[in-house]
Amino acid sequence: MEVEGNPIRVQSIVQDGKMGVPPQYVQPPATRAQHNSKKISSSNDYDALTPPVIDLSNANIVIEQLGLACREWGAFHVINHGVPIRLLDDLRSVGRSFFEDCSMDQKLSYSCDANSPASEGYGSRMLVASNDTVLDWRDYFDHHTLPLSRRNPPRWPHFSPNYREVVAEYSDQMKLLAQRLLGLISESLSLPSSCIKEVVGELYQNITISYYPPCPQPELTLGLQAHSDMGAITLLIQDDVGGLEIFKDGEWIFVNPLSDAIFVILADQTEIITNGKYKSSQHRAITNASNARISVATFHDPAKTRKIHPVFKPPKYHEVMYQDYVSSWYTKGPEGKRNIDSLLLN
């Protein structure tokens, strides 16, 4: 399906009319959300399997829970985290406002290649065509925010009037915050404080604003498939509807909502420096039929040529080059955590 020689977007599909869901986009029964997916309090209860939520401004005990939160979920949430409240609210405004009122033509006009994985505009495939098996009922809009070199405003939406900046803006919090979690997650560790940063060298930050519409049959589709995140650290914020679920034994747990918070999730090449003393979080978005969603991730990758090895001897995992593992999970896809699990030494 096409529109005027572009992918067709789900919104569209959605705003068609459309009563059932078209069959590209139709998980197999394996994969599917299921209804026992467990919804959670907001409560920080360890045994209620809720995600942590830790106050990044209580320094005598962050450490500590940092390092039980990584331990236990490689996911959780922070309050007081030094973003002002302002600015995460701006962003889903700006968001959602490209989403839904800008017209089809526009939003098109900032069309990414669809040829090309994770390149930058505003798009529906995670993979490239080739390797599609089963559509994300989402679309998205991702901007390249760091280093400062590969910002490119005009290549922004321009609807909201303050679209770029607050973009921008936000880009600058994320990264601040980004390198002071890894250095607590270095600390949690008893390592130097920069210790991972070093490994990781110079902060990649791509920013990824996704838009689920609602879905005349959720039963049958994820808005986004079960995966781990290829970086190091990944930020997200949510709206109040709600749709992410993360994997802790055996079964998904759904992450409430909380609207102050910023929600951390541990990515891949944090786990192989760490040595799988801290995991990353395997994740997916579920859909509904009555409300649509925005979601807003902030990846922060190493360098394409960056080596990424264990710091802990003996080493579980083999050294990687960043492109290689890039470029293997958008070979391969992600299909949970295939892709970090095949670098583990026998």
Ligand SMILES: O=C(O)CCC(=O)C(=O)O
The other form holds:
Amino acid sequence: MEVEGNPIRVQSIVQDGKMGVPPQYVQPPATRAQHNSKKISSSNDYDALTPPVIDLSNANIVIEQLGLACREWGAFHVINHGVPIRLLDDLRSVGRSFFEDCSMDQKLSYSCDANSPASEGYGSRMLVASNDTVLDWRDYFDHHTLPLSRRNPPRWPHFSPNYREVVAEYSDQMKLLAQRLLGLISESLSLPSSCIKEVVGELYQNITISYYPPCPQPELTLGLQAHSDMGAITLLIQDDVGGLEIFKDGEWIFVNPLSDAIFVILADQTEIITNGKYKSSQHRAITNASNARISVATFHDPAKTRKIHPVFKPPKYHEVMYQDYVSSWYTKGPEGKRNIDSLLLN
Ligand SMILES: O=C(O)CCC(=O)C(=O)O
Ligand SMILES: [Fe+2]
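Could you output the structure for the form predicted in complex with this ligand, given that the previous block was the form predicted on its own?
Shown next: the complete complex, the earlier chain at its head.
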């Protein structure tokens, strides 16, 4: 969808004051949020229907709790994670400032390459797929942050004075936490702590700040359609607006925003490596009519040429070169399907 050579950003639709949602953003009835979101109706429901919160400072029980959370949820909050809370707040704040304080022209000067999936910069759709894909009610800025050879801060916004420093420091902190979590996840399966890290190899990290403008008809749209993440592990923070949901036991469950916590999402390569003992988490973002929402997802992936395989025998998944997995994901599009099932051995 392009106007005068410029891609449409969701924020500009909202700023134009349109009262309705353009047809490209209207989800088919089956994927609209209100038809299948689980509502928590009593406090008794709460623990069963909310992802666990794991205190990483509690060494005695952390492995056990982590194993349970990975097996039952594939996603969980961590607190006392060692990342300065100030840094989480700073990142949310510089991110919001880019989307809300810069003019559209300034933002568009950072546009990503619309023809190349996952290219760095300012963009507004999740994938380059077939023409009939419904668009997400979301704009984003994707940063290539690790390995250091990919990190090029001059390509990042500089309108907030400390934007680049905050993103770089956040990237380093997320890498440390991702490595620590992959170690603990290995141990929770009685594997050596280095096991999953050794299969994944050098971590390729992207940081995506998503901005979901208020939507005049939230019942018709999704901020981000249902998907699992392609890489190994995703670390996500959000603001207090909320909108992230995860799919569990046939229902969509709202993830409470906890401002000091980091939300951990197991991604597809971890499912392959653990031979399906831990499944990647399907998730999506819903929209709302009144408040713009920010989230920051930090993806940790293998190198494109890395071969990913299960570490248990007999293997339930084919070995796959990460590049091939990514290409098939972009070709088919997430569309709520589990692309990873195509790797299952019979
Ligand atoms: O905004 C969110 O909470 C979800 C973001 C997400 O899933 C992604 O960027 O892959
Ligand atoms: Fe995701």
